[in-house]
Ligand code: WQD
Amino acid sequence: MHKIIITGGTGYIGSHTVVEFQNAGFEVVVIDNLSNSQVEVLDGICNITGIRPVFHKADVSDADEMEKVFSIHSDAVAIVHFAAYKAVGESVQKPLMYYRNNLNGLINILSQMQKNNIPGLVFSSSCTVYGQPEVLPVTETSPVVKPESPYGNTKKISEEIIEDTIKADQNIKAILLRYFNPIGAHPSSEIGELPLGVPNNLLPFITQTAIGLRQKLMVFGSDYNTPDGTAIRDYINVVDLAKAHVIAVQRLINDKQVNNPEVFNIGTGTGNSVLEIIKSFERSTGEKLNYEITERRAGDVEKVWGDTTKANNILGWKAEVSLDETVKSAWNWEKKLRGKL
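Structure block, one chain, which must be in the form predicted together with the ligand:
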């Protein structure tokens, strides 16, 4: 059985990914410092798969702690590295906290891979590296720009750190996955997104409003150059996204890479506006959403969606779950959280 280390494995995308690796027969080791997640997530994982992953509460940005954890798991075949801070607005206020956590974490992971001869890395990058693309849909060869936020910049710099490390050491093999907007929850409602405080992201704000935790959703801007005037994103189901990581690791361990690193967009290939997401929510759940159109949010791009042909053809991966089903899974998760399912 192949052993895989998943950093950030109690987080939103990480927890869904742990489940998919366990389903695929991997032995999973989770490293997370619980700075943005809860240890009870492991119960949810165990309720789905019947397997509790080995868990280390440890900080990836702490070199000594990583030295200890990796000495126990030097037999891992690959690392899936999610652990990072991700709040765009907070990163503008506290840039050094973001650079320190996200970049030191990656550097420690790469150092431990070298030291322990662990060859494979799958890295969580983001469509934020494309900024506002001039041509849509955006492909992996579209220009990478300096992102608007320090958070986004940590993703751009991380990609560069990985590329430079590979140039110097071809033993390291990496796949960079550029996610678009992950939404939804596991169909079992055992795991899902757990935003701390007031959510920044659209879907948790919608479900918290519908359940009565927030008064109304503010739709940020209706004067964009889009068919209905609201901004467009590529919303990708979190379980579909999780599955892409398993395929990426299998590609690494089976030596199937044609470039090193390889980069893939992971999205649906389709853009949806904020109003379309609201309609999907109302249609799929039968709930009415209280919302109001307001000013644009600073830093938002107008529209972005991904060309996923490369992931479809080369990884053999494709988004499968429909938007309505995905949005409904987020609603079921919200109800479960509030004891209403």
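Let me have the form predicted alone next, following on from the form predicted together with the ligand.
Next comes a single chain, given without company.
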């Protein structure tokens, strides 16, 4: 049984990825400082898989803490690195906090990989590295530009740090997954997106509004150059996304890489506007949503969606869950949280 370390493993994408790795027969070690998640997520993971992963409450940006954790798990074959701050709007307000946390965390992980001879890294990157693309859909060879937000810029710089580290140390092999907008929840409703405080992402704000936690949803901008004037994103089911990480680690273990690092877009290949997501929610759940159009939000790009041909053909991964099914899973998760399922 291969051991892997998942940083940020009690977070939204991380927890779903832990489930998929355990289902695939891996031994999983989770590192998380619980700054934007709850330890009870481990209960949900255990309820789905029957296995409670080894858990270390630790901060990846603390070099001493990483030294202690990695000394215990130096037999890991790969790291899946999620742990980072991830709110676009907050990063515009607090850029130094984002640069300090996200970049130091990655540097500490890479340092421990070198020290403990752990060869594989799957890095949680983002479509934000493409900024506002001139040509859509974006491919892996589309220009990487200075992103619109400090959050996005930490992802761009992180990719560069990984590339430079590999040039200096060929023992490290990496796959960078640039994903688009993850939404939805596990079909069991045992885990899902659980933002602490006011949600920064669209779908949890929709579900919290529909259940009565929020008065109304604010739609940021109606004057974009899009069919209905609202921003367009490529919304990917979180379980589909999680499965891509398992395939990526297996590719590293089996030495199937063509380049080092390899880069893959992980999305559906289709763009949907904010209003289309609202309509999907109302259609799939039967709930009417209270929303209001307001001004654009700093740091947001107008429209972006991905060409996923490379991931489909080379990685052997494809998005499978429909938008309506994905949106409904988020609603079921919200109802379960509030005792209404």
